[in-house]
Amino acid sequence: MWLYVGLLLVVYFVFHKVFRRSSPSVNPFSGDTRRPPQPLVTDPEARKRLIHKGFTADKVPENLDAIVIGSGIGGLSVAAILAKAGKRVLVLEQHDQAGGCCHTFIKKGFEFDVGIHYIGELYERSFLRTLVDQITDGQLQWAKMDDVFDNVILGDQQTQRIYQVCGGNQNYRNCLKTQFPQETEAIDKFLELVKMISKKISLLVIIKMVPLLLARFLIRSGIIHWISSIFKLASTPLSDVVNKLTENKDLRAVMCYICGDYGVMPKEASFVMHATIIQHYQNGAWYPKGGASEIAFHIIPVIKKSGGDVLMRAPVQCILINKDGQACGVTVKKGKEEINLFAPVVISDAGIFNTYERLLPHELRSKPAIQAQLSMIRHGMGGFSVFIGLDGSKEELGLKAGNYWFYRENNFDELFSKYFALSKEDVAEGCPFMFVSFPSAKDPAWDERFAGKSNMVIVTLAQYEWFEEWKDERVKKRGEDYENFKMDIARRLLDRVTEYFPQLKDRIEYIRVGTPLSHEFYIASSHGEIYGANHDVSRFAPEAIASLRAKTPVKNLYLTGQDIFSCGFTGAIHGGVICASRVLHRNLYNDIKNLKKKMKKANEKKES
């Protein structure tokens, strides 16, 4: 017993040193930088100057403190945090628009978001809201979605059952109990587990931020499980937990439906990963006012304020390594020319596979420490999206500010297994699940930009291998077979949607389809992944949690974004905080929490 007490004291001492010690770096969250929000900027040229600014060598700021590869939210957030600490940061984006999965595109008078469909935990003074407000100077505004933010539709048209998921902690619980009155005990136990995990989730951050040797000692000695049961639950499949709670197959499905948000079937999914997303949405969901491109539009000025910039059409070819084996810059391709840019810190938001397997020199890719990390993960599923333009306003079409999850049956493990095993020839016939959303109904600023129009997006998962034969063809020139194949899948999905929403059938004006190859081209995701490295139980084994961290085995090279924490906007932005904490040698989580306390006191003083 005394041995464990002694070890715990050692762990506490190291945690204290790592998380509480003073840092010589500037606190980027020392004060509240919010300003009164300005009117929405709709002028195309004004927006283009920020989110479409093209790369040329003469636009690169001098004396850079850091270079960030990729302008997804993981890259933009770490760049903005470093900028708030006085660092001059250059963000390089291979696409022609900043934002990664937060970017939008406009076609035929319709705007479509490619990855931001809804975000939780954005109520006033939440941790996430405080962080986002500070890295946008309070300019990014959010619209609360309907109380019923998710609808789960099980079965086909003849057998369908519709279940609603409501925002608000007690409302969420009561809504489930109303629909499953015989299952109140199972619902309470499920939500108690979710609550417990939400209280302990910071341990997953801590294990990524303490020295790796200490983390491995805690894991291999078993102390990690003595500290908390969350690490055991992280390695426990979702279906194992849910199946023990209830025999009701529809309730199991409703407990598991949101696994579509990270693309893993319940028997392979980590219960902790799943519970974290459940908790994330328990208070409801929000959508950015003005659309997803507002995210990059309001973060970039914060980066520029410290002398940095965000430049597009800047594909990074490789990470430069000096004679001491340290990252010291990147090579950017501009036409036929290759331009070397230098900085003492290089941060990659390009994903762990792209960073290690494509951007590092060959001699470093084989380092045992790098290969060890890669052996812990595998590629995630690809995404398949259908973007639809509709004639009519949300009022005319009866559209709600909520999401719709369609599953052909309530046994998700069987459903996913059968679908993922399909051959390319059978895919169009067998797409058994999809996510449907109406961004135009969520955005209160939509009508002033696109009056009398609406939009819809359908998202499902897809194997990269189904489309691989066209991967070497030029985008938009992949041929008739490719176009027919993806349209066949899209039409099947649309048929099911218009069965449920018959009023939309004759109002479709525009259709565009994105496949894993689209993701690979536009956001440079390896194998067309929609959520980065696969979010299965192996990724959430304690050793993998500890190893997938911001600091890489290459000195001065860091990772940010969803591959070092978890997927989605929130997971990627936490990746940014973890990365910035490591670069600045300070615990930014404490800094943000302290700022929250200051803001609360200031608000109370103002109201008194």
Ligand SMILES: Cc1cc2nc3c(=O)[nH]c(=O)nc-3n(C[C@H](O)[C@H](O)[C@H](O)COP(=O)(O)OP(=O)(O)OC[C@H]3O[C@@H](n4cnc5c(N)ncnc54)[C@H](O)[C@@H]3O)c2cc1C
Contents of the next structure:
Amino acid sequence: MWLYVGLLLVVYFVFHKVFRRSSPSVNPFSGDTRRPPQPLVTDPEARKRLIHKGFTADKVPENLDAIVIGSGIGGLSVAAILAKAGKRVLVLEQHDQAGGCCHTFIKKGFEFDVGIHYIGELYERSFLRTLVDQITDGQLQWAKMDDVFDNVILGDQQTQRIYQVCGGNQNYRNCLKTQFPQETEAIDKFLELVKMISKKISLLVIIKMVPLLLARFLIRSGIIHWISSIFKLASTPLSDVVNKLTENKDLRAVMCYICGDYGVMPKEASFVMHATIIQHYQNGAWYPKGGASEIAFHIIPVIKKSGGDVLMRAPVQCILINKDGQACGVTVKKGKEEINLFAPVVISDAGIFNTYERLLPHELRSKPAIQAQLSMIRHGMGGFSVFIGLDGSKEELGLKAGNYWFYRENNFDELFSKYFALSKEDVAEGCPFMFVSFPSAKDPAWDERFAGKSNMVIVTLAQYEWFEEWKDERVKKRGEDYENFKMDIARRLLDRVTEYFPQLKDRIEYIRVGTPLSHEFYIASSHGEIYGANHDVSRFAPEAIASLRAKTPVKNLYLTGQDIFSCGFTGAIHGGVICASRVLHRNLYNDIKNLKKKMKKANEKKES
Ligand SMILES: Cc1cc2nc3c(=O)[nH]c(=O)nc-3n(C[C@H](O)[C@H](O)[C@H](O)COP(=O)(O)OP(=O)(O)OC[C@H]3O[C@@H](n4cnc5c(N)ncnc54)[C@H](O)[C@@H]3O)c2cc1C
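Return one more block: the form predicted in complex with the ligand, after the form predicted alone shown previously.
Complete assembly follows, chain above in first position.
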């Protein structure tokens, strides 16, 4: 007992020592910076000036405090937090638009999201909402989706069973119990485990933030398991937990369906990762008003306010290292020219594989500490998306603000194992699962921009190897075989969708298909990954949790985004907070919580 108390005191002391320097940095969350939201900006030129601003050497601000590689939410959030602490930050993006997975594109009069379909925990005054409000000065607006935010469809057209997943803590539980009245005990136990994990999840953040030596001592001595059972559950496969709770195969499937949100089959998924996502959506789901490009559109002004900027068409070729072995800048390719830019801090949102295997000079890649980190993770699955433009408004087409998950059978371990093992020739017929959503039905500002039209997105997983033979061809010029191959898969997926939504069959105006090669091109994801490094149990082993952190073995080089904590808008933004905490030597989690309290008090005063 005393040993335990003593150890907690040591952790507490070290934590404060790391995050409190003798001259503390500015608190980026010292005051509430929200302004009343301004009307949606629809003028394409005004939007272009911010989210498409191209890189040229003369646009680079002087005396930079930090350079961020990549403008995904992991990169933009860390840049905005540093900017709020008075730092001048330059974000460099290889694509022609800011946002990474949060960017959108417009084709033939339809707008499509690349990687944001729903986000949880955005109710007023939640931690996430407070953070997002502050890094957008309160300009980003959110629309709540329908109470039934996910529908799970098991089986084919003849055998299909449809289950609904509802938002609202008690509602979520009751909704499941109504559909599985014989299984109330299993549902309660499942949700108890989820709740326990949500209460202890901060331990996973802390272990990434304390000095690595201390984290390793706690892990290798086994003390970590005295502190909490969460570390054991992190290494426990989802299937092991769920299969013990119930024999009902449909309920098992409904407990597991959301594994599609991080792309790992239940027997390989970490129960903690899964529980975190279940908890994330328990109060329902939200969608950005005006579409996902609003995210970058409202964060960039906050970065600019401190003299920084976000510049596109700026592919970083390598990270510059000074004679002392410390990161000191980057090289950007502009046409045939290579331009060196310098800053005392370099942060990468480009993903751990890109950063270590492509951007670091050769001699540093082989550093044992870097190789050790890489050996703990592997590439995640690739993504396959079908973007469909529909003729008709949401009312005309009867579209809802919810998502649809189609699984051909209820044994997901078998389903995914068979699918992932398919040869390229069998893929088109074999794709047994997909996620379907209608962003236009979720966005209250859609009609203002695209009246009389709707959009639909289908997403599934795909092996990079199925498309690898075309990887060296130029984008949009990969030839007929490639076009036919991807269209074949898309058509089979669409057949199932139009069986379910027959009213859409004759309303399809536009189809565009993205493969792992598109991910590689547009968001520079290594190996066409859909959610970054794989989220399997090995990534959640205590040693891996502690090692995947913002501070890298190269001095002044930091990592942010989905490979630090987890994928998802929220996972990647936590990567940003962890990274900014490290750079500023502050515990920003405390700063945000304190601001939340202040705002609550101010609100109570106003209301009284
Ligand atoms: C199809 C799909 C659907 C999804 N749906 C959801 C959802 O509904 N809800 C949710 O919460 N999450 C969803 N996600 C996941 C979520 O979008 C991501 O996990 C998150 O946005 C990742 O953010 P990030 O900043 O870590 O990385 P990214 O968004 O990938 O950003 C990395 C950026 O770095 C840039 N970059 C890379 N290398 C270089 C270089 N050398 N030089 C310059 N720039 C470089 C890339 O171009 C990219 O813009 C989805 C993802 C996908 C792909």
